[in-house]
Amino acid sequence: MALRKSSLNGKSMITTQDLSREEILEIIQVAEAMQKHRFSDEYTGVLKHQSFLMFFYNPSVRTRQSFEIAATELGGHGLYLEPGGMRLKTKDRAGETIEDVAGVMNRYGCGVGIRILEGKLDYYGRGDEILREYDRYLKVPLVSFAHDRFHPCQGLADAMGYRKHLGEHLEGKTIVHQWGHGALARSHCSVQESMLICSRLGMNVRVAHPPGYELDQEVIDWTKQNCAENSAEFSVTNDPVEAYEDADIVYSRNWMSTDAYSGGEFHKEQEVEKAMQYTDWICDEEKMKLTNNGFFSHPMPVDRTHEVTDEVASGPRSIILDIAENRLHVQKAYMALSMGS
């Protein structure tokens, strides 16, 4: 697929609730034109000689190995950045404010990607608000790799690997995002990307989760909102069970609970003992039998025997890894679409 001039030049990227549907569609498209063309010569120039800065407040497996790869087959670079490499302004602390360091920025690269999650941040929506602070300030595109909030990149991943498996068309299918128990005490961003991207493109939307669990109230009214305007259902069940009948998907992922923070911090070893007392809450081979089929997907890392049995997440049912190769060629599509000159 050729790329073009896109309406995605220059534009940052912290939801995929910010992006027209064509965008997204975009994206996933070129991203599997790039999957199947891997490195042709059409591709491995776009970002020559340009570097994109990598800024993790917190560490990561997949997301820094996929876009370092990223920009080095568009024919850039990725670099490495994180706060104890910088003098950071914090309510404790003097240093420089966000809008110097993104000023800053804009002279040097062609894009910037932040992570910061959980013990990062001293309450819930903090981590969105300083991405979208530093995007005031970036003229270059801001991508989210991942947030409190949200996941784009992730929610672009599964949509993509959805098309593969379900085929193009994910109008009246159905996935459901199952609260798993588990020992992470993860953040809400990776599943309210997915109920969103996914309600976008045109497929029910059904969450179950324990009393407690609630996601955040916005992205549930986006998502219906999103499921109204394309013919989708959505729902919300406290049981464990009953989401997975005639399910296509279920993604079964642990998240924290509506008390994770509290006097400024958040609480991860309350979360843990609090949600391993759930043991109901796993995904196994009896619940997938309910299911049409259904595949079963996840952002990683997977909580084995927790979140969901051995049996389904390296079974054949499971695309847990086709996902996770596919964070690779929607960032990089992302990354020719906005940055590439």
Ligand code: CP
Contents of the next structure:
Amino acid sequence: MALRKSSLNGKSMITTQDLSREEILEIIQVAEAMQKHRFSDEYTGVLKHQSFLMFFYNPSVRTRQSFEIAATELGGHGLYLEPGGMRLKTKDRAGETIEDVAGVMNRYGCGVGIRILEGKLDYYGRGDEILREYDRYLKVPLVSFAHDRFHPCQGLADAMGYRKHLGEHLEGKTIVHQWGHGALARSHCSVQESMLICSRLGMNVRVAHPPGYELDQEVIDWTKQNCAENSAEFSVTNDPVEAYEDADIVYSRNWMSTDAYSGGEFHKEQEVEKAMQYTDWICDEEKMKLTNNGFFSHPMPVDRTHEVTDEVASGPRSIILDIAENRLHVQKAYMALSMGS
Ligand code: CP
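Okay, that is the form predicted alone; can I get the form predicted together with phosphoric acid mono(formamide)ester (CP) now?
So here's everything in the complex, that chain up top.
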């Protein structure tokens, strides 16, 4: 598939909700072609001699590897950056402003990615504010590497995986986002992005969580609106089992409660202690039997024996490694379309 001039050229991606449905499908279709023809001359020079700046406040297995390799496979270079290696201004310390750091990045890179979430923030929504402030000063595209609200590359990789396993047309298929108990106190970003992109693609979206684990109301409103526009259904339940009924995809994932940032700091230990009490919130074989022979999906890292049993996570209906691989392809596609000349 030849790369054509795209409306994505020069465009940042903080959430897929900011893209048109056509742009979402364009990234996935280019990613599918890139998967088939991974080292084709069509793609290997797209970012020749260019550097992509990869700024991580938090650790990563998939995002770092897949973006660095994506830059290499497009003929460019991914440069790993951490805040500990810079003198950044914070609320407690003098240092460089976002305006100045972004201004410098404009002079060096073809694009910038930032990850900031969980204990690096003091309230929910702050990560989104920081990314949008960078985006105001950046002249090159900015892509979220996962922040407190959204994880666009994960959502694209998920959707690419669902097209492979359920067929190109996802309209009318059902995904359940099932809260799982766990010891990692995770951000809302992956599950919220999944709700948004699946509803854009016409899937019925279900959410199940215990009381106190409500998601971002604005994201719920957008998901409802996306569902309404695509003749799909949206529902939320506090029951740990009912949402499995006839689901095509089960996405079992822990996320933090609405109290996680009370008092202006992240309370990881309290969150873990509270979440670990909900032992019936685990995806297992018995519950999977209620589905429409559904697939098990997860953005990884998986908190095995808490969010999901080993039997399901390593079982024949688990598509977690396909989806992890898709991160590379969708990111190459986005980078080529937004940063390529
Ligand atoms: N899914 C995901 O973003 O994985 P990492 O945290 O390892 O990057």
